[in-house]
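In the block that follows, a single chain appears as structure tokens, in the form predicted alone.
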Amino acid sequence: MSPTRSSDVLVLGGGIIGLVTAWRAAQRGFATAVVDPEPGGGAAQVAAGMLAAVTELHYGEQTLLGLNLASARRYPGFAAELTEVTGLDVGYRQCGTLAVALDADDRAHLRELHALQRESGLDSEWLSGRDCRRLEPMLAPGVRGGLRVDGDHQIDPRRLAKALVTACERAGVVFHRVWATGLAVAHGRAAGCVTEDGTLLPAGQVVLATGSLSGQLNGVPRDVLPPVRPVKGQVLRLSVPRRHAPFLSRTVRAMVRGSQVYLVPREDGELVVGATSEEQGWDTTVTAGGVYELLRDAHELVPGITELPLTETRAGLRPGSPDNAPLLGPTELDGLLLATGHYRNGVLLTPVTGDALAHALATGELTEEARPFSPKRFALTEQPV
């Protein structure tokens, strides 16, 4: 086993996560090292990049909510530095989202969507099926009511994770291109990892970012293992030729049958609609059930879909949490940091997340609007009272 020269930080997965983490914490100054195969790969290539704090309320997530809005509020600077720093778009766009009912259940449960909305201090306007359908004519004559929240925002996740990798580079970031097998303890504390080839990556601090594969890394205790699991989403991406356009003019998502769909169209013409969430294990099939039932329920609520053309259909896995939301920080194993756990949230969560390692690294502690997501609230939980 040949050790190589040391890093301050050394980051386990080039995701978005990973690769936010790595760029903060070489503008603070500390030489840093990110190890993935494929930096910019993973579920970002799959994700929507729906900025949807409000849109994604759900009953018992209002601590999340909080990290949710104040990651919201970062985007447009965050996107903006990016891209000066880079010269590349990102596709961030401020243009809103509608959330529509297509039936009396569906219109119930946004009714309540909406109480709880208002309940939390959020801004959304509840609009009736015929003003849904001015603000997109492309919807469904049978459309019941909707929501219409203009600060749910989208950017487009490949290009995010492009540029990320790109700062990175400039800031001196040192890629290894090859998978992490297990992790480097030394004197009770992380010391780096060990390669697919058997070399040592010596590191003064460790964060393991590896999205769904964050609980499988050889070396971690089994106390301080991320109880992260895989969750399947399938999602299909479309073009809208000129003679179409413009076919939407902002995301649009709708509960279908009990299931969620949503429509996110960028500036290029592409509609990207998804998602299946299916507790699958690691299997990323592209099944033709999931494709059916994506391309079903996006007809009901825009028919015009399917004269589109299909161009790629795709499936990955999100890192999900048992309540929903991300490990943030230091663990109980002195010089590993956690940033995984995003499940539905990570592209949104990027800013905030990589504000909150960055703090971390340098510090010892969260940002106080992440100590809530500290991965010792899993291990707290399980003590005896």
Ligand SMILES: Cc1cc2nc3c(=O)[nH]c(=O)nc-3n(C[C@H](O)[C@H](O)[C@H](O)COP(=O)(O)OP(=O)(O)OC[C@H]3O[C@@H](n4cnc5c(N)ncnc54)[C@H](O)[C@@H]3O)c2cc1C
The other form holds:
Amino acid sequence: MSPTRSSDVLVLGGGIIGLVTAWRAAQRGFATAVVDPEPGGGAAQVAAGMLAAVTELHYGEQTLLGLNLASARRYPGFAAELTEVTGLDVGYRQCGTLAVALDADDRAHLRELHALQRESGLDSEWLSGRDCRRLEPMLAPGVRGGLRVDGDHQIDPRRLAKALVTACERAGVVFHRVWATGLAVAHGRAAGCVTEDGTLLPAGQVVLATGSLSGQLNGVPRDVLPPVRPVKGQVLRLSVPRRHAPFLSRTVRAMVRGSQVYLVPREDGELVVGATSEEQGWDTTVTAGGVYELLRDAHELVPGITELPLTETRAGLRPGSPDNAPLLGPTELDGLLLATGHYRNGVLLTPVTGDALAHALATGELTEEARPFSPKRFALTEQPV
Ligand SMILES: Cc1cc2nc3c(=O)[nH]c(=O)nc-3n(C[C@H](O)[C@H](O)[C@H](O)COP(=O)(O)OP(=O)(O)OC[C@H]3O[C@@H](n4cnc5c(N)ncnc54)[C@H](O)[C@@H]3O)c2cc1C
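Having seen the form predicted alone, please provide the structure of the form predicted in complex with the named molecule.
Let's see the whole complex now, leading with the same chain.
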């Protein structure tokens, strides 16, 4: 094992969460390195990029809502800062979202969501089917009503990932383009990692941000390993020819026969249609059934999509946690922090995660808004009775 130069902070995993952590750490003056064979890859290459704090609200997730909203509020400044630092456009689009219902059951479900949103003090307006179609004329004539949420926006996650890699490089972050095979532990604290070629990368603090693989790293004590699992999502990309523009002016989503379907229109004419939600381990096969269901449901919502060229089909893995919320900050092992488990909101939560982790690396404490997401919440509930 040949040791290399030590970093103050070593981030394992260069998906958007690892990258934002590394960028913010480097900005605070930490000598920072990232280990990932393909930084900027990961789930962001598949994700739709909805910043959907309000339309993604679920019963029992009100604590997560606070963090989601805190991150959504940061987005305008965050996107502008990234563009200023890198010269790259990240596709941040303040377009709003329309969640619609196609039948009586969907309508009842959406009414409940509306009540929950209002109880939570969120901005969301109930519209008749006719008003929904006035806003988005490509919607199916059968739409029964919907919720207009002007505060749920979007970003292009591929552009975001690319900009974060560039921002890290500009801030002096060192990239090790290899797999980490194990955590190095010395004198009872995390001390770096070992890579696939046997190199030891020593570090003062280590951040585990390996997405859906976060529960798999050798050398992490069992009681510290995050309870993160992969949740597969298949996504389609279509392209809206100029003659069809504007096809949709905002994100449109619906619950069709109990499954979520959404259409996210980008400014450059790309239309993202997603997403399945499947517990299939680390399998990322695109299946005929997945593509069929997405097209069938999207077609029910916006019949005109069948005219559009289908340009890409892809599957990715959401890092799911037992309570659908991320695990952020210090663990029971000194020197090891987590930034993982962001599940279906990782793009939305990127800005707030960067700030929370940088603060934790500098002070050993989480920011107040991130405190409920300490990994220690699982350690406490899993004590033997
Ligand atoms: C279909 C789909 C749709 C989505 N839509 C949205 C959305 O609309 N809005 C939203 O907010 N979120 C969305 N998400 C969720 C979001 O994409 C994820 O939460 C987020 O990208 C997770 O980022 P991450 O960096 O934690 O993990 P990942 O993106 O999985 O990155 C982990 C990185 O770690 C690296 N790695 C793993 N193991 C090792 C190792 N041993 N050594 C070195 N490197 C390693 C990998 O190469 C990878 O680059 C979606 C996800 C999917 C799959």
